[in-house]
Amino acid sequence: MLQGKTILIGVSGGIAAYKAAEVVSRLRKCGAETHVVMTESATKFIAPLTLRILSANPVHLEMFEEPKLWNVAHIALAEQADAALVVPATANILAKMAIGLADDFLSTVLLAMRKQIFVAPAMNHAMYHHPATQENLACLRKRNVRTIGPAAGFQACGTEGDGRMSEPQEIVEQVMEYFSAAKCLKGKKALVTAGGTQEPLDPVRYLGNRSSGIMGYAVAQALQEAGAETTLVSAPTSIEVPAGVRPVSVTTALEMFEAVMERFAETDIIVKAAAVADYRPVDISGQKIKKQKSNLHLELISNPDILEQIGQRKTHQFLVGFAAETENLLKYAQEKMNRKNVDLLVANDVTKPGAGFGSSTNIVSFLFRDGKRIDWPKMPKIEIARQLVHEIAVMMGLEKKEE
């Protein structure tokens, strides 16, 4: 339930505005304290005095209005806010976000909370895949923002497709796992790899691969949520650490291997998402290899191999691996599940549309030790981190299984 927690609920202009008051009501009878902020665009398809009332408070329309607080209301609400959701969240609203816009009451606030915000998107089909609303919604999801939905089906405008709000039952379902789950993991500590490691050649050149280090990164940001000490072991990546994560910077798969293994024994769940480089060079030249008529040979020697290291050696840690694929994923996937030692293995093959290196969506199977598996469907790669999160605290013992 959300006994002492407040909710503040953002509603634009959009048709399934109206759905905003069953939103609310269902918060409320959750035990949620609830605070409406809408748009003038909002007001046109549902009155305040709908949301006041189901709200029992002051519903925030203008800027500069009358306070119906001391201090400056939409500072005063971002504060005491434990969330916020915004239902609809029209195309406009979401750009608005996305470049930090405040030129209304609801995007001020929305720009001054510092708590989790949920968007649930609710637009024409169209306009949701348009190519700015999709960078919009991806730019919001790096930020920690979570989305809701949406869902498909029929339009108002008519049309068939992905683009309505997903329904009030859902949306409040949502913001109470968010809650239930919200500390699972306190007092746990959680050790992530990302990214790709480099193989120096030479001072200009190292062997290397794909590896984006979303996926890992995004693991990290979920363990974080989770109330997990998180560390993360990061090769060369351009992505911003998560807030609350604490990075360790390596280059090569000895440093990372090294970096691992000082923390492995206080460390309680370590996930291995990094894409390691299973040889490195022999020798590395103190200059840069000049090009040459013949053909170039190098020599290489193995790397140690991480995960299997760790799955020989743990004791109480639980153990997450991950399979990048290009054929035969599920039984290349439970071999190395079965040879490394791991309680609970991410598959994915690389090759999908949606789930290949530097995407913000992925498409996986979680692969468990008594043979069973879930597939999930292409999402975004934070999600489907939280999934996995959730995944980890069951089989630990620290969160209930869903029915």
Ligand code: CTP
Given for the second form:
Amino acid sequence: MLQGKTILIGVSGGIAAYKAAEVVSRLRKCGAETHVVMTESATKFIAPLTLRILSANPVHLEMFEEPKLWNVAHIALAEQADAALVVPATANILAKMAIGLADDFLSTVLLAMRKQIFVAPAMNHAMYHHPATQENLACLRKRNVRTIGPAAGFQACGTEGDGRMSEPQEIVEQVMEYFSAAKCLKGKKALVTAGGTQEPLDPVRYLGNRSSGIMGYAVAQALQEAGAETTLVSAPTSIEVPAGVRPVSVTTALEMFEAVMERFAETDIIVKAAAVADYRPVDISGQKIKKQKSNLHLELISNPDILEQIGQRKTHQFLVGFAAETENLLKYAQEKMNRKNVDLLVANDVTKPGAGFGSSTNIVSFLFRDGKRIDWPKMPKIEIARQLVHEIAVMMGLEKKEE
Ligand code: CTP
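Having seen the form predicted on its own, could you give me the form predicted together with the ligand?
Below is the whole assembly, all chains and molecules, this chain first.
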């Protein structure tokens, strides 16, 4: 339920605006206090009066109207809300949000929001698939805006495809899930490893791998959102540390090993998303290795398997491993799960399009110790991370399983 929660509902101008009425009504039935902001074009699709009655509050339309109370209305609204929800979110409002434009009441209030923002995109499927819209959505997701849908099916313009707004019931369920999942890991300490370790050969070269770190950073963000005190032990990446997460920078597998071991005893949840180099050069040259006429032979020595070592020592810790494979995915993943003694293993075939290194999406399976398996379709990594955190919370007895 949403008792005690204030939700700001932004309605932008698309045909799906009529569905905003049902969203507002359902949110109120769940106990939320609702405030609606409409764009001028939204008022062409649905009357403000409808939303005023359903939300039981005045509808905000204009930036410079005479205020009923003495406050700066857009700032007051943004501060008062526990979350904002844009239904429908047209290509236009998404573009404005992505570049931070504030030229009307809705875009201004969204720019002032510091809490969770949800958007339910709704537009013609060609507009949805336009690279500009896709880039805007990717940019918003990176800033932790959550997208709900869109769904596929019949569109008002007479075509079929994705771009239809998700149904009001689903939109409200996702908002409720956010508030119920929120803070279920409060009081727990989590540690995530991410990125690809680098093993120096000389002052200018290293042995590395293609891991971008996106998946591990997404897991850290999802754990943090769920209330866990989260530390991110990261090999070098080019991505920003999620808000509230404590970063620990490492370069090599040995440094990562030490950083994890130091914190192991006090940690409740460990997620090893990093791609750790299995070997390092025996000798690191103090000077740049010069080109030779003959072949160059490198001698490599094994690095510790961090996950296997903590798997052997674990007491109360919940352990999640990753398995990136290019063949025999489930067989190799199952072997890793047993060998490393993990509670849950995330397996992905990195050769599939839309999966693995550098991609913002992934295609994974969750493997559980009792033999159960969940195969996920292609999803944004942050959504996979949230599902993973949900499963962790369920297995730790901190959240109920959704049926
Ligand atoms: N891992 C680790 N330390 C290592 C190697 C891997 O902690 N030295 C962890 C990874 O973080 C991941 C899991 O073990 O959670 C599996 O990593 P992966 O590279 O897929 O497997 P490996 O054990 O290295 O086996 P292989 O390279 O033969 O596939």
